[in-house]
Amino acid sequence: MSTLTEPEQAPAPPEPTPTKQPKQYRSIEHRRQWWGWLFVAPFTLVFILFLIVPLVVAFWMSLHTNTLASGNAFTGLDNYVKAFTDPLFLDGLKRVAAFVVVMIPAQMLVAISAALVLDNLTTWLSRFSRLMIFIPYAIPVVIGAIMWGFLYSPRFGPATDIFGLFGATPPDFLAQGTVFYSLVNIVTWQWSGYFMIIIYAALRGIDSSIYEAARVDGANGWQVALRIKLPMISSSMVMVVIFSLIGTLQFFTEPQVLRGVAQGAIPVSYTPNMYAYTLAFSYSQFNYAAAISFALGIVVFIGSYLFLFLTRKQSGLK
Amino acid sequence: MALLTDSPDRIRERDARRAAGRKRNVGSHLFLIVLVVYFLTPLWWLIVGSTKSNSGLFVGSGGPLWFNDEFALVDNIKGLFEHQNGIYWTWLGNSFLYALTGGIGATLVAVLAGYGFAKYRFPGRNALFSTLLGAVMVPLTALVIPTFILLSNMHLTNTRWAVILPSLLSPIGVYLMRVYTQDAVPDELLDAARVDGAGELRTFVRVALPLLKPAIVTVLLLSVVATWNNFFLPLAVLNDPNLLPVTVGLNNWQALSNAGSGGEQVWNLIVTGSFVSIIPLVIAFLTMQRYWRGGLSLGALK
């Protein structure tokens, strides 16, 4: 992660050698160091509230199990065993894995085009359209999932007249098998557009002079997006990823939404998110939900970690 | 005139090579028109939605993307301060309580870590900061559960400081305010302010926020949304009703009109419940879109 660290290699300014400082000064420096603390502090605090207790108090209750003959009683790694021997947590992580391996590809596909197209035009069109490609993630997540839950309703939907008109009867787009690629769909839509305003932005930082010099080469517009701009925004786009894989990986508003009108088709274990939800405030199993969602956790970081490290190359981030 | 000297040829090339232009053009138009279709045909049918009345949502003149003749959209708000006493306009209450307290908190948070972190430095900085970027790839509602467990330890869950507090943590907005600051701030500036007698808190107050004005709106822009957007969290720690921001609140008149209660099922307030929702941030975002378009790409470009 240097590239998030850069700053820190930035020149910094030359620092007096301390021999030569007078005592003064150094007190000065000495107590300036503690403006700095205190200007970090609120932060800490939060941090260690928010961040790093809930972290540890989670771990301490999955390492115990709760029972009605020995109560809260200390059970080592027990719960952890269960949750990777646990059908219903597997099944919810193989299908996260599903969704990062379609719905992220669709995002940057989509995402990737706008920002390309946008990055050419200069019409009163192309800025419309970019505004209102942005538009789905002023939307909270809810209403997006409760909007498109109507209009996937044969009862409420344009689907069935759209497919009419060709007189065809519109796929039912919440069942079983379907109702993974309708939440493929909701989140495309909900983000594509904010990625697309971050590759746009990469894409717009590049130097056009070099531009020129492809042309002058007797590059043509294609191979100046595939050769040129793709390979130096690359860095953004990795940064694009891990945002979809984090998000993704942990997978739950839009299921649990669209559960209501699904009915059926979505299981309360359909993401190991859901899945934690669901022991917690169904069955208050809350040390088995901890495990859980700390297992998910692991996950999630090590599945984002491994992607910095594979594309280490391409981001630059070696 | 370079026209008057180009030869014939030159002439007929340069043409050809416009028209190939223009018809790329043409191209990229359509693909951006399909896009904007398809981005914008969830938002038509929920403006077009609002002013149907609940029956006229399933058999209307129109259709499903078009207006029914009848024009229900002063009968839907009005049905939205009538049902469960107005509950609604407590619930988006709510959420701008929430967004407001918890997006400024999180933001001032930032602005002063982030400075403390660019500008000092002071022993465990670099231990801490690195704490901070691991935690940027924690994913935060693989934490709702055990934030849960704390606040009601605490016996805060079901409170508004139980969305409030949660929501004061924002690591990405650290890290992007202080990369923001490392550039835009320089130490010279600071060191100037200081020798003409200014103590540190004078200096970051009078010097450097001015300087940091934009990446300051669009960390206030980022977290406003992320506490409007959540759902998790109050779905999690609260149970009052009279707490709850709109998106749960919604959510739940949506689970009940499901579950098939006659009384209960309200599509019409739902759907114009969420029209009005979205409306304060689309506002927002189309107004402000001179902070955002260059903001979102702050930690983009680094």
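Residue numbers count along the first chain shown, from 1. By rigid core we mean the largest C-alpha set that fits within 1.5 Å across both forms. Model, not experiment: these values are computed from the prediction. Compared with the form predicted alone:
Once both forms are fitted on their rigid core, the CA atom of G264 lies less than 2 Å apart between these two forms.
In the core-superposed comparison between these two forms, the C-alpha atom of F281 has shifted by less than 2 angstroms. Here L165 counts as shifted, since its C-alpha moves by at least 2 Å between these two forms after the core is aligned.
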Given for the second form:
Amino acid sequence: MSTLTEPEQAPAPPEPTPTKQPKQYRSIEHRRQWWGWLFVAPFTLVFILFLIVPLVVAFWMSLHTNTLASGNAFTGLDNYVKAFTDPLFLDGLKRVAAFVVVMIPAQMLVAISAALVLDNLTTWLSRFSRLMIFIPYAIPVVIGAIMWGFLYSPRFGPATDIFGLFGATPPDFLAQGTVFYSLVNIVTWQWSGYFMIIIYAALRGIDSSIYEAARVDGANGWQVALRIKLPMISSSMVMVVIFSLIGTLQFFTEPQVLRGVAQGAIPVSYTPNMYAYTLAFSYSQFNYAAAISFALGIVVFIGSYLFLFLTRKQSGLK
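Next up, the form predicted alone, please; the one we just looked at was the form predicted in complex with its partner chain.
No partners, no molecules, just the chain.
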């Protein structure tokens, strides 16, 4: 009587031994790496000479105080303590914080609205509209501010003629009480087109089959926009807000250009950057101006980090 025997297991194949790359292949890879470093070298050199080195020198200057009595003396963090207790610097921080509260929502509203409308257009009007909305960003900031200064001018601007047609007196757009909103209008006009392009590109990356499924389920246009499109591009919107936040906290060019025609409505310490510029180039306080600049950099870093931390789920950061 025969008994069943279990089949013998085949021996496991030997593990493949790692093979060394041919010497010629390693030589080609080595040359490619050197060519890569060679192409990156010009940018690296410019980056070090015109960004890293000036930052190091400016930080070293911020740790010194230059006086007639003691000369250029090392004072450590005294300039930073002075900066964060300086009422002019703190007033400038409050003012740019007010710009953040008003300007960023205005820019986001314009950019998102324009991107959503253009995303639904499929005719030549879409391409033309994208170009027209983006053009203000292509205009240099200084030229744009000069142009708006002319439009706001009560003597040369067109507001007097336009309001005169209705027998009304135009408001003074450069007065102390209205210059804040005039600056908000300039920056919103200048940057909304750039932010619109970023949001529009994110919308075009969404699979159209998702919209078709939503419409089959009975969703209308508003529901598709608010419940599908915007949540799916939340990371792009977080990036746009970060760009706007960093730029607003470093507000300088527009108020500096309009200061000459605003008749005292924009003081030299209107923003922290303007204050540092005035200290350095009008009063030759280069050490304290460097400390003001780095103090503003600390505020920008903390503000950006807090926003990214609070929106880490929307931005995809863990």
